[in-house]
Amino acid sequence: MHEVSVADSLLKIAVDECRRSGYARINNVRVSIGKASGVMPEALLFAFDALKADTIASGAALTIEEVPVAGHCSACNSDFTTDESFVLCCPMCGSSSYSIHAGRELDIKDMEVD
């Protein structure tokens, strides 16, 4: 479950960011998670949930945003949108020549803090 890993380097980074900006809690981290970067939310969840216990983010939420997977097919010249995690073809011809442009992030779009 390499969820706790994803979840301590995330609340390293917000702890990092808030001190260093001056503020001393966190109260909520909005994350955006792509469905195909391999991280399940339900897991994050629980890890950033059992991680932040005594941090100053021992009060806050974990907002994800799942992006799904977008790409272009090369081969019938379209754009597409799928809420698969897999893509093996383009889901609009079936051609493998495709490329992904969105969908494999993990950001950190931002965190309300005090």
The other form holds:
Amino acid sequence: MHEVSVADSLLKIAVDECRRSGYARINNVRVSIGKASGVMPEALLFAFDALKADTIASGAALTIEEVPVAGHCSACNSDFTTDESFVLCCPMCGSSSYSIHAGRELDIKDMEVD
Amino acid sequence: MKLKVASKILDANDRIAQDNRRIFSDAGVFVINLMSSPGAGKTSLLEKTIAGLKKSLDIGVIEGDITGTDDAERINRLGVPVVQINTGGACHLDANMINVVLPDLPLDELDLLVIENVGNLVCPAEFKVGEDVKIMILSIAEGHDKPLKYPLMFQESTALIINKIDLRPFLDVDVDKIRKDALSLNPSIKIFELSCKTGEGVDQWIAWLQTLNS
Ligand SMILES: Nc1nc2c(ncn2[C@@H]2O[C@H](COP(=O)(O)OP(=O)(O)OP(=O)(O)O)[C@@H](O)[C@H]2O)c(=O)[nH]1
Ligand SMILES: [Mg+2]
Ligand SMILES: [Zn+2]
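Pass me the form predicted together with its partner chain as well; I've looked at the form predicted on its own already.
Below is the entire complex, every chain and molecule, led by the chain shown above.
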């Protein structure tokens, strides 16, 4: 639901970076969005397309790479990933002695500019 | 031409949240970001909390709503400093919205500042505003499936208040499941069951709040 704010921040960063590096146009922006971030890719695309209109990113595509939730369990010493947006216990052994190290990302990776 | 960016999308917000945090700690005020879906009882809990703590703590409130000043008026009646923020559509408060109203609050005189976020079970959890702790409310009328459907807020919160327990006889809701799922998502979450209507359980909550603030 807050995809509009996320798209807004993302556009600001992209436009600033592009100008600072002396380019005039953004063709593509690549982002990583964690599955546990609460951001829905379709809604982010929609918001990005709506907000980019009068900017130097008006012709830009948004490429979204989804990052699965991943963690490590200290009980069975295994690394795991899951398709869910949350973890309730280690999917390997069921223990709750796990820590999550991926899945909350909201990052800009790079962009194509002219 | 490919440009590497490698930045967090919400970096700007996080930086302003850090500024707010510094302002709060310099003023010696403890800050709670209070979150829930619409109508779970944020303002009602604030009213009870202020009534119970007003003698021992100086409390201030920031009210976040999409529109309107009803909540700020309810708090104003209790004689504590309050500022209303209208987000004009945004589903959450962000760090900058808080930053611009800070001059309107007597921070140096406050011990505790509660920021009532916009009613929403998803978005507020994503945006830091400079708080010491996030605390959330779930009213039992919302159903016991909520922790697993909206995990983020449960994961981010230091405490969960299960409100409206006076309605238990009228609802088919499994409060133990709410507890169990919330604890699975966040093993260290502190849970209170209470009713802002009857006052049941409010004392335990207030006692815990005092330990946080000291
Ligand atoms: N039965 C019962 N009703 C309650 C309780 N707590 C709050 N309410 C009622 O629930 C309604 C919403 O309460 P509020 O405190 O305004 O909720 P809120 O979370 O501040 O709502 P928004 O700011 O609009 O998101 C009001 O009509 C309250 O009287 C409770 O413990 N039991
Ligand atoms: Mg309210
Ligand atoms: Zn394991």
